[in-house]
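Let's start with one chain on its own, the form predicted alone, as structure tokens.
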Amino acid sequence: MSLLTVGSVAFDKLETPFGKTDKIVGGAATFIALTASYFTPKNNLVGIVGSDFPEEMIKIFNEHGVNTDGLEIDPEGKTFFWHGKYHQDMNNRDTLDTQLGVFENWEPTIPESYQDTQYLMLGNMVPAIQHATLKKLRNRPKFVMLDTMNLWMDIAMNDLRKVLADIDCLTINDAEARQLSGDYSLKRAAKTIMDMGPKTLIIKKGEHGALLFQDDRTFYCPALPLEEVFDPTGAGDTFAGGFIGYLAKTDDLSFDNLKRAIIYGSAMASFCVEKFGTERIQYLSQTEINNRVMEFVQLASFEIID
């Protein structure tokens, strides 16, 4: 089935206790449709960038099967620009700089090539034009997943709650669940955020794993214990790419295998914090994905015995 990936394809340079970067690229989309291409090969990317971006950029989308048909190149714009500095801990981070170049004043187009997609990621960024690509698409595709931030919660609410009510699948961390419902208790969070709209909600608890939700049905996820973490920037977007991508490969919908596809999401987004930027997540081995799984799946599993 064909996916598609709306958001930002951006600079990034980064500061960690593991060492600095100079710009390297990033971007939501990029992270969620380098990870998705492990899984379906029906991968289209809508983004801008300016002419300062890498062609060689654009050749790995394309060697890894991602379409950059809908990747926009303003030759007179800068490509957006953040600079971050994690703390110790790695949790959390200081922004130093941010600069949208290109990305401030854009207006998604989806190609004519784009149109029968059936799944849809809508990247962290606007709320009002998350929603307004959406209904770019003559057809609604078979399910909608869009990624957030409690920056839209402060300054765009309603704007949020419109979006919300359209799509089949949030995913956020605690601490945007707990500001967007207004509730600390995560069970009753996600009651109210799955009330405005999404049947699923997946909150995402970094290292301490995920949780997914569907009516009355909830799933836990660990997080995979590693020995050294060099850069969360895009652990969340490789989470998200990984999670749509192994759906739009299996075109399942079913609880069981968004369980499934939870478990995939999280062991991409744990190869992704092994290395800066995308360097890890460019060159896996389909061994290389099926034995993190493993791991996962081990990780949880054993039997009672009376």
Contents of the next structure:
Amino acid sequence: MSLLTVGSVAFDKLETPFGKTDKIVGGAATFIALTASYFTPKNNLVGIVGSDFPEEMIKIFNEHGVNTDGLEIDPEGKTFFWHGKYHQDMNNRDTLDTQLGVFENWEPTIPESYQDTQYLMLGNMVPAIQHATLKKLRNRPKFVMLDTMNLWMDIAMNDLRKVLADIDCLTINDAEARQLSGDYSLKRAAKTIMDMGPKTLIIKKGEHGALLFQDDRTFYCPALPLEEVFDPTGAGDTFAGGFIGYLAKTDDLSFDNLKRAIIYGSAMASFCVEKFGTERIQYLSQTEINNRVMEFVQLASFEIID
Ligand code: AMP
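Would you mind generating the form predicted in complex with adenosine monophosphate (AMP) now that we have the form predicted alone?
Expanding to the full complex; the earlier chain stays at the top.
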């Protein structure tokens, strides 16, 4: 099935306890689309960059089978830039700088060839733009997933509420789930958030895994304890790319398959953090992915003996 990813394609400058980078390519949609490319061959991207964006990266997208017809290049402007710094505890980070560049006032255009998309991933960005994008698709996709962040809860809550009412699945972290629901208990928070619209909710807990909620059902997927955690940037987006990429590949929205998808998402995210930026997820083999998924299966499997 076809997947459309919409979101930021960016330059990131990163500082972690293990090193620093100059400007490297990042952005939510970059991580999502590259990751999903390991699962679905019909992988479309909508985003915007400036004339400073490297052609080499567009080539890398295309080599991964990501269709970039929907990636606008504004010759006048600069690519979105984000500068983040992680603390010793890498679950926490500070945003040191955000320069919206061409991302400011951007109205996504959906190429005609993307109109029949069945799976839609709305990466983290201004909620009104996420909503406008969804409305630009003539046929509503079968499955619409959205990522957001605390910033939009602070400054655009009304717009966020409106788009939440029209999606199928939301992915946020635990602090954001508590902020959105006003409830500390994640179980109750999940119910409150699902009442806002999305029938499926994923709450990410960083190095402590992720929770999947749907109706009264809950599933927990751990994160793999890793020897090397180098840079968590993009882990959430990589998770989302693995999750929705697997769903687009299998085209099965049963709860059992959502459980499998969350394992694939977690496995892909575990690669992402091993190197800076997209370095690790650009060059994965199917064998590496399968082996990593098996590590998850073994990590969480046990028998009860009476
Ligand atoms: P994650 O670590 O999964 O939360 O995503 C990190 C990516 O999100 C980075 O590559 C940034 O370029 C991108 N990013 C950071 N802030 C924003 C924002 N306000 N809107 C869109 N993308 C952002």
